[in-house]
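Have a look below at one chain only, the form predicted alone, in structure tokens format.
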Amino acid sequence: MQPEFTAIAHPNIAFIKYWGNRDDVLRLPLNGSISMNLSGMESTTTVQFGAELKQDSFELNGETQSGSSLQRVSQFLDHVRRLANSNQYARVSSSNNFPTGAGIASSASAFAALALAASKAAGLDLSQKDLSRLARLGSGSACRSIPDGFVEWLPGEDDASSYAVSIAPKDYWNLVDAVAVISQEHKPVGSSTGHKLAQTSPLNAQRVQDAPDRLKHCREALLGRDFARFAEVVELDSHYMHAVMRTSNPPLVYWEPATEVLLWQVWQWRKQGHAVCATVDAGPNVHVLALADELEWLRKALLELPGVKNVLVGAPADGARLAD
């Protein structure tokens, strides 16, 4: 057996969303996106290749995986094997310390960690750019969990030019993400399937056309630490994405009644002067973005709302890294 390597990566919350591909195989996005890595939530993945292994194996949170879950990991390992000019199979063991498949970007952290651990275990020493490109092949948003802090995914024109870069370090702005967990259940329609439906929506072309303008406003608000401007564009982009989901064929409705209540409450808090805004990924759980000095009362207030089962808190975090 070859030496094993363990990597850690965080999920990320997208301020400007990724939804829909120009190329589903390479996961080239229809538009760029901006996100922040989330501390406190992480995927830890160990990979070991061996000439004596007869097939790939994958364990997630202590349970042996088969079917589509194993197939997706094995297909990703094929990319690593091609880069390393290897035909060895691998053992993969991964765990998440937060809900998997519930709209908290578990696939982003999982494939970012897998990209780093597998590439190192295969004897590769990839640049951050090439590691981001590799992670993208497993899950589009995984490319954003490779760089540190606040990150922008450059959509590019092809495989070589579509990757993520850090636009500000993790300590640049004292934002926090209070994730109001409404459901920990695995969502019925995964994001990979949802991306393929995006272009069936009559609203999607307009969403994509306007994306560069929203990216510009978000980038400027972030770099200028302008929360009011940031909140406006983040919420607009989130609603745009969910409008596309709801008008796809067939429609995708990820929200639950408690999601609507939460969004309304966040708007009210901001009207009252609090620096809070809300965004929702492909799931029912609501990410409440806020300045760090709002966190103490915000966490307590969220837990008092109907339907909120837990609140996970993340601050800007490092990108993917090898475990000590």
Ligand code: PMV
Given for the second form:
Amino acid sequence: MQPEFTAIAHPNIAFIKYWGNRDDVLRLPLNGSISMNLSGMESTTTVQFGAELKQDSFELNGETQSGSSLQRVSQFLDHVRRLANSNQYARVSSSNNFPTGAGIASSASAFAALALAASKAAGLDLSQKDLSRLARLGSGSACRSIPDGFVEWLPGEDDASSYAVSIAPKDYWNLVDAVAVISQEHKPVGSSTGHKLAQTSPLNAQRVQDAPDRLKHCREALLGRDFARFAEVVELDSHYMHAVMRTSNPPLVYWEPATEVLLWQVWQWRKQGHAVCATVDAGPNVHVLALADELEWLRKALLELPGVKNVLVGAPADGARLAD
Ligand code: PMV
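May I ask for the structure of the form predicted in complex with the named molecule now, the form predicted alone having been displayed?
Shown next: the complete complex, the earlier chain at its head.
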């Protein structure tokens, strides 16, 4: 057996969302996106290749995987084998310390950690850019979990030019993400299927066309640490993505009634002067982005709202790294 490598990566929350691909196989996005890595939540993945292995194997949170879950990992390992010019199978074992598949982007941290662990285990020493490109092939948003802190995915035109870069280190701005968990169930329509539906929405072309304006607005608000401007564009962008989802054919509705109540409540808090705003991914859970000094009351207040089962808190975090 070859030496094993273990990598750790965090999920990320997008301020400006990625939804829809120009190329579904290469996961080239229709628009750029901006996100922050989330501390506290992480995927830890160990990979070992070996000439004696008869097939790839994948264990997630202690359970042996088969079917589509194993197939997705195995297809990803094919990219690593291609880069390393290897034909060896691998043993992959991974664990998440947060709920899988419930709008907390477990695929982002999973494929970012897998990209780093598998490339090292295959003897590759990829640059951060090439690691981000590789992670993108597993799950688009995973390319954003490779660089540190606050990150922008440059959409690019082809495989070589579509990757993520850090736009500010993790300590640049005291933001937190208080994730109000409404459901821990696996989402009914995964994002890989969802991306394909984006183009069926009559709103999609407009959303993509003015994405560069929102990216600029968000980048400036973030770099200027201007929460009011930031909140405005973050909520606009989230609503815009969910409008595209809801007007797709067939429609994709990820929200639950409690999602709507939470969004309304966050909006009231902001009107009262609190530095809070909300964004929702492909699931019902509400990510409440806030300045860190709002966290104490915010966490308690979220837990008192109907339908909120739990609150997970993430602060800006580094990108993917090898475990000690
Ligand atoms: O990387 P994927 O295919 O899981 O897509 C992520 C899509 C959203 O989470 C809804 C938005 C985003 O930019 O993270």
